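One chain is shown next in structure tokens, namely the form predicted alone.
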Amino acid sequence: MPNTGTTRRGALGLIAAASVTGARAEVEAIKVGVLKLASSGPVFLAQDLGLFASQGLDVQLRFFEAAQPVAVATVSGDVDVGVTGLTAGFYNLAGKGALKIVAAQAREEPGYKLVAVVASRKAAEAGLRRIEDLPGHAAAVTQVGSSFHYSLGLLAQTHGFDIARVRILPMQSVPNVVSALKGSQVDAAIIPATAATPLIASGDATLIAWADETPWQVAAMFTSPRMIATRRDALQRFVRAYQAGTAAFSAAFLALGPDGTPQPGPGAEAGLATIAKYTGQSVASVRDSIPYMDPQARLLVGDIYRQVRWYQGQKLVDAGVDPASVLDLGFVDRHLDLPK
């Protein structure tokens, strides 16, 4: 009888290895800031499949509990590369020349689970069941200006109400949001699927909606101009290995079946096990929280412009920040949604 796990991992490795070229003998360390979410899956796959190592890189993962601290750590040099959500704080730092977006991570696309809007048990029992019910309620996010705040803003626009009618409560980290929700300290929360899925399964939260009805570029890979200037070759090799990780992630998880839902592909079970190991979630929870990301790590560039403008409209990003200044599009070919 064949070893199914080995076969699936082998298939995943073959898909990934086919995308990697230019391996080197010398080893160079790169510190990478990520969150323990399924959206970090391409980084976890690239690490466990040896894709970074094949590029002569010793990738050292540093885990954070919210996106903004990753941006701060990248500016300070505590990490060399961040791969996580885009925030108002990120854009303020990048607008001052401290950070550059170089590739894509997760994005919202219909049919995939990335960000969930959930109600606490108490609020759901009192009738909080729809996005339109949120005005007048308290909703938890990690931070004001976080990707979750922006996601709620898009949903408010789509459903025809002013986000100012929702009381936004910043809890500083995903675990704090989860605790507040379980304790009914808040009525609702906007959280990543990796955190939402077990809450829904346990009955500690009720799903109001997935945010996939509002497609946008939620997360990205970014670094400092210093890293680009002084270690460009290492960064290029990191991007190549990361793209091999996104290709493997896409092949394993993102193909849609006839019913419009994602279907498992080559290496899916092995990939789920890898992501579960890094996130500390069960394989079942990870399976139910796989987001979309471009197989080549290409950005929706126009959406970066839209995000900056929205944050500026909310007075969360300095009015002088030019969206073009936060991008370095030279590491990945054929980015998407390029402004005319």
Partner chain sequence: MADTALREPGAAVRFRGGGFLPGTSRLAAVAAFVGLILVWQAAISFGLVSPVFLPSPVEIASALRDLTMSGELWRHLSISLVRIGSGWALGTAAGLCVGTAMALFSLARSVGLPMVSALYPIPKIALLPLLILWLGIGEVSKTATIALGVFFPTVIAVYSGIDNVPRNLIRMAQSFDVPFRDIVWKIALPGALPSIMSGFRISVSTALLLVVAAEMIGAESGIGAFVLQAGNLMQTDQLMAGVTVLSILGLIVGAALSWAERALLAWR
The other form holds:
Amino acid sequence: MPNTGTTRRGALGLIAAASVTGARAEVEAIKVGVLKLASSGPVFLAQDLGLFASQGLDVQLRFFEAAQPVAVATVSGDVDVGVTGLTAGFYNLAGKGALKIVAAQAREEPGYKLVAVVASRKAAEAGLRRIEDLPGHAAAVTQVGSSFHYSLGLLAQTHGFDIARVRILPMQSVPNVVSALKGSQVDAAIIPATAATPLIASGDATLIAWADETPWQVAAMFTSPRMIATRRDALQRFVRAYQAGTAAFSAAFLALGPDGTPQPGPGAEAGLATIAKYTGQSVASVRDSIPYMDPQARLLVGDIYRQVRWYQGQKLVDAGVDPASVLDLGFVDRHLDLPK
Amino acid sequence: MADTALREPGAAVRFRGGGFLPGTSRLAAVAAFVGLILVWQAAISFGLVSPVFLPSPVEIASALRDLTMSGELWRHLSISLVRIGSGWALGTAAGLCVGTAMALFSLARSVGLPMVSALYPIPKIALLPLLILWLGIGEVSKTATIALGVFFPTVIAVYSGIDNVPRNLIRMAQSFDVPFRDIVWKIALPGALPSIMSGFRISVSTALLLVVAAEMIGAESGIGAFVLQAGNLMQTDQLMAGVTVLSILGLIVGAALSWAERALLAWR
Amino acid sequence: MRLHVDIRRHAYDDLAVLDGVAFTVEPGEILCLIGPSGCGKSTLLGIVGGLVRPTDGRVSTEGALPEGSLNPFTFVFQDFALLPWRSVAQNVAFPLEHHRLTASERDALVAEALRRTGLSDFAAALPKQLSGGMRQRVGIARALVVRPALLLLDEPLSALDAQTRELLTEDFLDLWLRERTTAIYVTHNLDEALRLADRVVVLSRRPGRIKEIVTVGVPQRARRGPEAATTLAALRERLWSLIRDEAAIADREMVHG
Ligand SMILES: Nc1ncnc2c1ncn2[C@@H]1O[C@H](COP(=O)(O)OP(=O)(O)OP(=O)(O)O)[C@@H](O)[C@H]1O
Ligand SMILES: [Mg+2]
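Form predicted alone done; form predicted in complex with the partner chain now:
Following is the full complex, with the preceding chain placed first.
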């Protein structure tokens, strides 16, 4: 008996050793922090289509509830790569040299109506109809320094008024914003289309504008400088597979039809099913929240600079943060909107 | 061994009644605090902990100093203190009434007990969207959030406090034909005071805790809103400065309550 | 004022506690109540004082209540029942507060009660600062301050040590000899009963019935003298033989509930 025991243990050890060396030779593990949102679609598609595997990567998805924790987890090394929205908080963290933006994710683009500025019933009746009417009113956002806040700032710039003339009320969550709108507690709010559409349909809110006028970089793929320094090759392969994912995503969902709205392309049905599976949402709600993104995951680099400067102007990002230092443009070719 | 001392003729009796009488030393408390801060600072200064994750005490102190100098701190604090004060007062007043009623009347008790058990564990943050719908985003909903959090522990403290007033004191009063109202005011409530005071300890901490939740509701200023925004913006030094202010507030209120307890419960 | 007690039956739920207890308390007498543990003495006192509603029975008075009594039937409790947050004087003032008295009338009544119980120097003390004996003096002062017509004392001294008990028995007797307030006095202590009682009601074990009513026959003032000694010793034997077996059986009974 003791004899067979030893033999068996020896055999098991051999198998384990073999599989470890095998993994080292072929597959490299990468942990990716994502949100369960349609905008994470490229990652889900790349995973399901075996794009990561074909680059010799074993991608493990880690799901988060909000963008901020993804950034924190990337800094702490709990995940190797993060893919989520860019916020003032992100830039403050990245500005300490802890994060580098590598590739693009979702961005605003005319025709892709994903974020709405709406007026409450009462304010609309009192004459709040257009973006230009916003000064002197109170507008709810989820958080100060969020992408919604920046969107509103961009709209103010394009429409020629000072954002300081709008009272920004942070409500911390979309349900809180919706509640405030329903009770006409705020005059206006900027919220995702998925939350705005039912409010508009029920008459609780009136659409003022879609926030898709100016293209800007809403979300990105980022990593830690340590990752870049120590696993550059794996990261490069990850970016390649990720780009293939954005290309598939773009082909499936982002082509505009003759009427100027997105039309389903090749692989749309299967793609929606994949994203629905990963996000736990219905196919319909995934379809309604597909954002635009560059097919090659190229960044609107100039916009990153503009974001940082705008946030700094609002005193939401530390004055010492240098936009150039939060970017590593060496992994994706031909980024867009490069500053001179 | 130890016993042999007793067996040897002429040996002194060994003292064996020591221990189990812990005292408190203010010096030890302060020393522990200072020690913790020194270790913390050292860990960051020597690069053992990245300042990205944990701002150093020096950073926090300088953030706190800037906030104080600029008047920002006082602006946030004064607004929050009004919210905390009014919410606490409201929740306490309601809690005292309901708790007393539950301790004295069968109907109130039958209805109240299951109600409290059902509603107390609901996280108040989960109710924020409803509170906003019902009460708006002004001061009312913020005060109500705090009041609601204060209400339940107060009800429980008052109810169980009165319930535990020795029955024979009430029989004594009845044997002198003391009217019901007087029994409530002169026996039930003073008798429940120790329990009510320890309830206050909980409810004041709850109020401080909930100011952050309350100021989730569209607050532009207030110490809770400040902490939230610092968190959203990943300004960890500001965040810790705000949290420090809250915990100093907790210390001050705790000391005030201890003083009040010594004054009001000297009879124990 | 004469008091008629006639309790045909008293039960707590299924537990029969008193079963046919009837007696009359004569004006100005001390009636001691003795009986084994749990036989219903406190219950009986509670019924007399209106704190317990009898299952079937009635307590009535005959003749005029004394003038100026603010609380005709007044208890002295075994555990003193003092309000710990009130000073001695405030505790004594407690039963006066809901009566229409001016502050100075009230203060005068309190001062008088404190003086009679030897508490004048302790008016401002809190109960926790007092010994057990002093606390029960406060209980007695609080009972006297309302000028009771009937004192209901439920083992008032049993929480005290033997010497304090002696002292307070003496003091209580002195007070009583001056006022002759009618009293029902529950005790376990035969000597106490024989020092104080005009008559001793002996109850059986639960459900309490009257086993016998023993008249002491010697005036309270004379009971310490040598002449009374033999009579009292005989009475003590008698009482002891009456309750001894009852107490022994009651002691072996399982505690109810
Ligand atoms: N409120 C009550 N509800 C139910 N049972 C009671 C209640 N009060 C007393 N009893 C029970 O009734 C019986 C008589 O109680 P009581 O206190 O009258 O006896 P006692 O003669 O005064 O006893 P002791 O000598 O121990 O003081 C006891 O068995 C007691 O447990
Ligand atoms: Mg008793």
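Numbering follows the first chain given and starts at 1. All figures in this text were calculated on a predicted structure; none of them were measured in a lab. Whichever C-alpha set is largest while still superposing within 1.5 Å between the two forms counts as the rigid core.
- When two forms of a protein are overlaid on their rigid core, residues whose CA moves 2 Å or more are considered shifted, and R240 is not one of them between the two forms.
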